[in-house]
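Only one chain comes next, encoded as structure tokens, the form predicted on its own.
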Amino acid sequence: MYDYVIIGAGIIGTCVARELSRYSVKAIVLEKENDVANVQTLANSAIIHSGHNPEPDSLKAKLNIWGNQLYDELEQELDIPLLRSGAYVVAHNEQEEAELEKLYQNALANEVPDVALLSFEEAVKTEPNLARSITKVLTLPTTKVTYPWEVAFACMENAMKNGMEFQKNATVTKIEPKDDFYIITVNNRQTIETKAVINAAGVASDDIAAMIDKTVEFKITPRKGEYFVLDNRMKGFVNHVLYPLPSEAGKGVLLTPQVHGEILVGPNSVYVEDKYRTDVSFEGLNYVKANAGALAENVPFHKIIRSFAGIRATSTYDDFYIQESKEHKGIFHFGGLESPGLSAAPAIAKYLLRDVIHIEKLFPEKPDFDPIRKKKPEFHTFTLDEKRKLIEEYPTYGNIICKCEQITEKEIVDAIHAPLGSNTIKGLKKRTRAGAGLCQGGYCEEKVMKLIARETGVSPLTIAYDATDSALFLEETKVEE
């Protein structure tokens, strides 16, 4: 009998396990997906938003404000990345100055730190490559990026060195309530008992609740933004979030640096019926390439090294909904919690344990909650002299295996046999960043399967990209008789 199960292990998930894990629970995170933050935490712009743009005194003010600052916290705990970059939201005429400090106004009410609004001539001394057509900015110096997917790791990792179970490929496909429990069943099969249930399951996430719930107050109305990524090499071509000024599709076509040099261009915002239809277009992609003009003059797009799409779980709810079941006690769901959902997200967690849960009043804290994982370092980041000593120790760090990102055979193959390892090509990009680089794999992809094929002893045709009906190969095609 578990006293919670948490459903999804995106980043709210993730940072819900790591805070629960602090208590003494047995407590467990169910994945239907083949790896950790393989959805909504996969595909976006990757910002800590300052503030500034929801409803003052709502929810999403709150939780956002504090979320940011929460992240100082988590790099220093998690050993996260952390770019703090500011953000620009800019203006082109009079008009839209006018919303321009509308938008200041509530960035005040919302009490973000340090905003201020600027002429072009002075924004342009630290971003010199602006768009001559804009005339006034909002600076926000408290937006930050950071690589959502390793948060969720380093969430994850943490939440299980402190007892927290995980299981991925998990769909949860009935909800069944008992006199004073839970039962659970996962992929039509398999049961779990629990006292409790954290409903973090994203776009599913009104999916869940009508397992459950007779009434469900929100629904989510998937949104699809696409994207191009800047190859680093673009470093600094811009050096804050640039923003349109807001508008009900969204923040709009952002230009975003990222903490390991590339530039997102995107998103556009599309609603869409399939909450998992990840599908770029010509038609989305050329609305990001007309509309980054806006922001800054000859964006490279010359550049480019992959796009790809992502999914908001955009909801009918006006707020983040963030509450108990009227239907069942020990039911909690989150719904809508798009952006700025990975801005709040470690304030998401703490806001449901202590102010819905009440959890301090139901478990003790544990004595021996160890809040700190450190990340192994990069090898390309040791110095000359570092590095020979690695090779002399361990030799395999000698065979670089992505010449883009200079990912070592060593590197990769702690990353297989971590505790939250991957068997997959996606998932040791997204632990290694094998394959992230200008070559998008080109080069080392077929080395990584061997990798994988050799360390768990099985055949390449089993080997998956991603999901674990996957596979890269249907079958051989050179084969000794």
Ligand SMILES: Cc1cc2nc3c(=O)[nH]c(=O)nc-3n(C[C@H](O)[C@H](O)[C@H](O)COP(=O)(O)OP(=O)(O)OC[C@H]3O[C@@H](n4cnc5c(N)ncnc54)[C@H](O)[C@@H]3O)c2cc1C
Second form
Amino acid sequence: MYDYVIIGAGIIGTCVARELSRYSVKAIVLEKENDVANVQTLANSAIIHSGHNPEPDSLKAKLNIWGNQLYDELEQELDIPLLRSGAYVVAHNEQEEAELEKLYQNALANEVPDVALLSFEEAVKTEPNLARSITKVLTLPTTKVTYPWEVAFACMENAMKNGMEFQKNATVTKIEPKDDFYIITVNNRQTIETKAVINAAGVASDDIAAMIDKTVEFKITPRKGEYFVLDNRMKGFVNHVLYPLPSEAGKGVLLTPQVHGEILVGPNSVYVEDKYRTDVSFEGLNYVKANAGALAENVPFHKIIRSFAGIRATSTYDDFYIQESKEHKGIFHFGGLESPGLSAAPAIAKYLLRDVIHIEKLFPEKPDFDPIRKKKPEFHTFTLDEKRKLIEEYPTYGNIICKCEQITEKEIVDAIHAPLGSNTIKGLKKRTRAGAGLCQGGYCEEKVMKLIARETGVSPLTIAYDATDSALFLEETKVEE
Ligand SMILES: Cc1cc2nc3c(=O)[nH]c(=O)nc-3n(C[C@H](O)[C@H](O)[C@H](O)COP(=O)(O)OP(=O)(O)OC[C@H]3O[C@@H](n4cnc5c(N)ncnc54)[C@H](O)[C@@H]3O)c2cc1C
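Since the structure above is the form predicted on its own, I would like to see how the form predicted in complex with the ligand looks, so please show that one next.
Next comes the full complex, this chain leading.
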């Protein structure tokens, strides 16, 4: 019997898993995908917002500001990447300047540190490509950018080190109340008994809630956002996150420098029927292109290496919904954790345990909880001398598999065998960045596939791109005599 089952291994489920692993509990994370962080946590702008935008006194404002601060702690403890870019929100005329003033007052009311209004002339000194039509800028120095799925991996790895269990390819299909516990059905066959359930299922959180509660207080109204990725040789084209003024539709089309040097252009914001369809559209990407010019001069669209889309878990509830079920004790729902959900995630986890569950009254803290996770060093960041020494000790560092991102055989093999390792092309791309560069895997995917086959002893025919049913090959067509 588990004390807690967490449904979903996005940034919320993994942050909760890590916080929960501080206590003497028996708990497991169930994830329907073949990896951690495969849904919203995979496809977003990666910004740790300052907290300038949410309504003062809302849960969104409180947890965004707290979460932003907690990322500094996570950087120390979990070795996650943070780019302290800061951000500019821009205005183009008197009417927009009046809106910018209101946003500035909102940021002050939320006690966002160090905010100020700058003239175009002041802002352009640190952001030379700023669009010449801009007249005024709100500066938000505490805005940061991270690598969202690495934060989720780091939280999950650290939680597992501290006793948390994890099962992937585990779709929760039923929740059945018993006298003082619940029976969770996974993939319509396996059953798990638990005293409490934490529903962190993102866009599916309303469906999970409906499995157990007659009345669900929020409904997910999915909103798609589409992006372009500019090659990391464009690093420095913008140094800050550049936001237009926010509107009903959200924060608008942004230019966002990424921790590995790429620049994201997007997203748009379109309500959609299907919460799982993440294809991009001609209209959506054209909208993104048309709007990016309001932020910077001559956006280098000839350097696009990829496009992608994510689905926001927008909901009918006006704030983050973080509550115990009104009908069933021990069932906790997260609903409507759209942006700033990534920014707030570490605070959301603490808020759930401290203010909703009151965990300290239920379970003692583990005296031996270890908050530290060390990331494997990235070979390409070493000096030539250091590289030579490393290759002498581990010769497979000398074999570059991904030429664009300079990722070596040793790094990929380590990622296959890590405690939260992967045996898929996409899983290894997320962990090592092999395939994340200019050629998007055109050169290295086949080499990565051969390494997986060699290291796991399976036929290449069984190797998946991502989901277990996404095999790369159908059959052998040419067999050596
Ligand atoms: C386009 C876009 C841009 C964004 N930009 C930002 C930003 O810059 N900054 C910011 O702070 N926030 C941003 N967000 C919001 C942020 O990405 C989300 O708030 C955050 O990722 C939510 O995490 P999650 O864990 O709730 O959801 P997810 O990452 O979606 O995780 C939910 C998990 O539950 C699993 N699951 C679902 N159903 C089941 C089931 N039946 N059984 C088992 N598992 C199940 C899913 O497979 C998934 O892995 C953005 C979102 C989008 C879409």
